[in-house]
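Here you get one chain, nothing else, as structure tokens; it is the form predicted on its own.
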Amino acid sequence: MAVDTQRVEDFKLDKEPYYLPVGNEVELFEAAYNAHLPVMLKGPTGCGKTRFVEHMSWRLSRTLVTVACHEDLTASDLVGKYTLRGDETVWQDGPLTIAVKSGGIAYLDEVVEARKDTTVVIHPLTDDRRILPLEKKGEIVQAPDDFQLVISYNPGYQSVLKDLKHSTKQRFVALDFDYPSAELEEEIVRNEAGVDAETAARLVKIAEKVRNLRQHGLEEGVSTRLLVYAGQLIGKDIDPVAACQATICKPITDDQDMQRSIVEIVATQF
């Protein structure tokens, strides 16, 4: 991963990103974020909270810093390194230091894609320490009151040998996501695509049907922000079934079968 270079300033958001909360999740947010709590987010693909984040980031006024993990990434790529600038060799922050250095929000999005090595790099940030080492540079950086560490994860998509270990886990204030209630969906789908309540409605009986094929075989169901790409291409006057092969059907499984049966359930529908 090559380290973005852009200024920090570069990461605060202009505007509200639209949340609508399904619980408490808010004031809990809120609560460990002033203890100086990192937080752990669990729930499916596509439940909603990345933009969790950034409602946040943006109500508490901090910068919000994002990595989206993967088998890839290494504890450098978070800390950082020293790289080749013309002749000279310099020090580059990571995207993890950057967030520690100016008391933002650092979020490790599927943290478990992650190599295991970065898994001992956030360790010390989320004890009473709240310290991140420069190995490389012999520094220790220590966070202000207003940084915070975030993780997410799907627990249900992830494998055994890539499941976070139960010592890192309680390390954090645990979060729990889901698919939100039919109705405030609903409400989601309506504000996000621009639909009306009836398309929104319908959208949503269908990801209601679809996510009960988990029981027959299906690997992931279909995600709130799925409905939401639907959405936007019905409101861009593409016939609803094949903007739901589009976005609902093709995207969760390659499975001819599933998706026949998708396919089905939409045509119920619309």
Second form
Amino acid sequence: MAVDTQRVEDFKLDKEPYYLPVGNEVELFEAAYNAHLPVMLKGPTGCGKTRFVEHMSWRLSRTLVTVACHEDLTASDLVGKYTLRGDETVWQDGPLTIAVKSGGIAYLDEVVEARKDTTVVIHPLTDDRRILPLEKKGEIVQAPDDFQLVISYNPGYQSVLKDLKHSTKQRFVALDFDYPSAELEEEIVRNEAGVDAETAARLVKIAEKVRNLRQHGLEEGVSTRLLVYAGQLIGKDIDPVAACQATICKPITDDQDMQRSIVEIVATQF
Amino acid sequence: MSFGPSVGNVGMYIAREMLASVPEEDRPRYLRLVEEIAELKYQLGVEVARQLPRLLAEHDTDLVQTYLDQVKSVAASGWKSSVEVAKQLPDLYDAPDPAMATAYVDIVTEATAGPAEADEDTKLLASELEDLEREIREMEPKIQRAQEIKSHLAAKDRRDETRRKHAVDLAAALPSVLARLRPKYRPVFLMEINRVAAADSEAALEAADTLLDLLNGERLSAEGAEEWVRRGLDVLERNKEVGRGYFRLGSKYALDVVEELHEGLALKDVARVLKLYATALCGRDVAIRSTLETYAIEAFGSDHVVLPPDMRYFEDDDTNFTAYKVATAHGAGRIEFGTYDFRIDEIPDLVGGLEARYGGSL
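Shown: the form predicted on its own; wanted: the form predicted in complex with the partner chain:
To see the whole picture, the full complex is given below, headed by that same chain.
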């Protein structure tokens, strides 16, 4: 089966990604974009940060280059490097450079995971200079007006060793994300998973109870994404308790007691 | 006596040169005579062995016999005197007056033997002493046995005294223990403590306290209590101290037996799951407490659910867990909706609040 692929600089969403605004985040993002301000999305995993960026990319008709940051990600990986191609040494733009040149949205997901030197590279892009120095190549790329840098990170994961420096944090417009209210979350689950309203309500009720266990052994509560997964399995005729075990209990904890207590919570709804 | 291979062992050593001085034909006789004297006393034999060669050299058989007879007669009164006589007598035989030797022997014999009456008394006393010593020797095992019995009885007395002391302690403690015991457990408690008391009063004192907690705390059923005591009595029979430790739950074995005999689902095994369950349900940090801990509950505040230390309403653990879960959910509901939030000292504010909410006065 043939697979369609696109170059990253050409990646543009042609279909509206489902996103239900929780507050004024859409307006804030649009305002920041128009003012050429970088944006930082903060929030727990699975609460809709990436989906929001996709939605805004579609809404603003901009290409979207997403980089999933990790601890081995170097500045060269991000901006570009010389590579051997046949008998030649050629320069290869990194994804950030591609995004800057293409004038789209560059989304650095979980930026705090990247090495410290990597985060410093983005500083010139985030102030009024809006430039990206390519030191190895001896070039400076000026970001066009329609370029925007977006980063995300999860404050719940941070520690002394892993946190964004203040010199980085204070360059961004920050938008806080959290799990949506029960009413909105039900609507999201219903729409995304294709389940009926009652099932969606039960799943959200389970999430609400399980989220009470944060600070009691759970690092994070159940994400909306996992509720959607659970709904999708239920929609495939999987027993609701088994679906919740597979998507809610097991992914969020390895603690046997915790898993059992979550199963009991699930059992109160299904 | 030894003198090389040809002489043989006749009971004492005779120097080679001494035998060499005896005419060869007289040597067997010499050795026989020395051996005969040596049988009376070894030292006397040595002296006679020294003197005899000189007498034998004279080839006067009568003289030799006279010598031996006189030495023997003195030896009958005292062997030390006879050794000296054996030494001096050959010289006296050479004296001009042959009667001198005889007179010498008589004097020494008399001097050694002493008065005749005294000798008789001595014999009597010696005989009596011998009898007494024999009797004492015969009595020794009896004396030893008597000491053993005395020690045994003293130890028993001490044990009895200790036992009576602990019986008094038991008598003082038992009423309050019985007052705290749940009525349904009284029959089995009394029967089992009676069994332990018959075996050891100190152990009974320990068992009374322990069994009270085990039964009241529902950690053992009546049947379990019987079995727990039976095994403890086995231990007690082998070793009192270890047995007492068992009855105060001071040994791993005692705890293992309780664990083994325990019926139903233990709260401690599911307390964390129930705590998380309750915390998730009501959204507040909930503590799970056993009814055994009620003395400390005030210190924990109101966010706790009190449950029995074990659940044994049903045969299987799953259903017993469901029973725990139902009880926990009720407790969590009370916490979530504020059942325990009411405080007497808040009544004035409460009344004010209600008046403001519903109007008028209450």
